[in-house]
Amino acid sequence: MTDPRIERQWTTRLRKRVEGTFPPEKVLPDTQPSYVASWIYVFGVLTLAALVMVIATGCALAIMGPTWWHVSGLGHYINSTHLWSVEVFFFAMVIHLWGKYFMAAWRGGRSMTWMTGAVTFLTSIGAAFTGYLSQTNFDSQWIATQAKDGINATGAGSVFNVLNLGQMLMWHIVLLPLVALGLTAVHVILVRKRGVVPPFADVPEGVVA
């Protein structure tokens, strides 16, 4: 018989909720319905894919420093490889919003993953913005000269001063990734617990691809 006092513990009550909300049959589902071989499916996979290359190549990048790459060829191809990644994941992931949306992906209770999905790209814009203010080029200076008085006409500019790089790398580098990885992670959570949605449209039942 199991003791009393091990059932009350946090530690069983927490596993036993986990166990109860995420079987491992939909963590790592061996099978998936047939109507996600449409390819508006594959879009957000496309996204995280392009999020993991960012990540690498980000990763290299910050160990050499912000400068590396305009005196290297390797740190050149290395920073046109971040660059890149950041646009397929930007495309990859406005189709995948919109898409989502048109699908009204919200329903069956999946509010929470729409929620954390549309907060994930405001966050990743932030990213994007901070992350051409860190180029150290003339580009980069003059994002940073035209944003300035935007943003202090907010009144942003007294804690986020887009002319102070060592500030704007670190939240690109630091701050916003850990945002957007943490929402993510919160997102594929939230499909694995309540599925992909369905289309409107009626789909047999017990079909799997």
Ligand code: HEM
Second form
Amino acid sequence: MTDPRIERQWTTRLRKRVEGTFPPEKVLPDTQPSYVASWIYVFGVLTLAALVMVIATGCALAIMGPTWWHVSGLGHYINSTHLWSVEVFFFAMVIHLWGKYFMAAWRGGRSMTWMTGAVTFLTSIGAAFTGYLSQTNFDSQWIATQAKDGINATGAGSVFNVLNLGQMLMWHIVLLPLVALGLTAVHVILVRKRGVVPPFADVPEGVVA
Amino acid sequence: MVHPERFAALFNLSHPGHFISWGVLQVSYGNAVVIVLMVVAFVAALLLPFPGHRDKGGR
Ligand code: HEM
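Can I get the form predicted in complex with protoporphyrin IX containing FE as well, since the one above is the form predicted alone?
The next block holds the full complex; its first chain is the one shown before.
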């Protein structure tokens, strides 16, 4: 017997909704359509793998601190791994973006997949720029003094002060990673929800994709 | 013992950057090289066959 009071509970309603939208075989499917067997589909996952490396090396830098990454051999190595993971991340993300653009992968109710991707891209640029400001070396000081006039000209300088290392570090290691990771999670969940977009020719007649 | 100078010899960065200028567009050689590599990787991803995929009766 279904008790209407139980049916009304938000836990019950949420569970049913999640079960309906994300059945396990959709979240972790066994197979994909044959057109997914292409290198272009590797770039989304490559972006994801690079992001994992960025976060992991960033956590190591956070634990050990600037005196470690500036002077020790291992510190230099992890610092470089952090930078080069970011390079791979952007490299793969841009190719991923080009691929999705030419597939028009926002078709068939996938606009939020595209938009979460695009906003993640913008957020990542902010994360990279605040990262340059967080190095605590002459480079970061020089970059900050070059950036301040531009930022101040927009009027944003009063709340976003590139000369304030504490503030820039917080944006770099707390706020922007939170947003980027959250959006990435939503992005990948949306891909799972909708399934991979079919090629142009496979859209059935009369369906507005 | 780490000898960073061994790696430093590969690329000498102790000079102002080199830039390609084309009207209002200006891009450093380094960035231009990365953009070219991205285009190459993109085209390769479209053209190279994907390993382990048996194309049943297609193309
Ligand atoms: C943190 C950055 C990103 C990560 C980790 C990421 C990851 C992924 C993954 C794993 C997939 C599924 C596999 C694939 O089709 O490649 C995917 C699909 C997709 N991505 Fe991204 N992506 C990112 C950024 C972007 C950007 C910048 C855009 C475009 C503005 C974008 C647009 C899309 C679209 C439209 C799909 C759906 C493709 C389909 O339904 O067939 N993504 N993404």
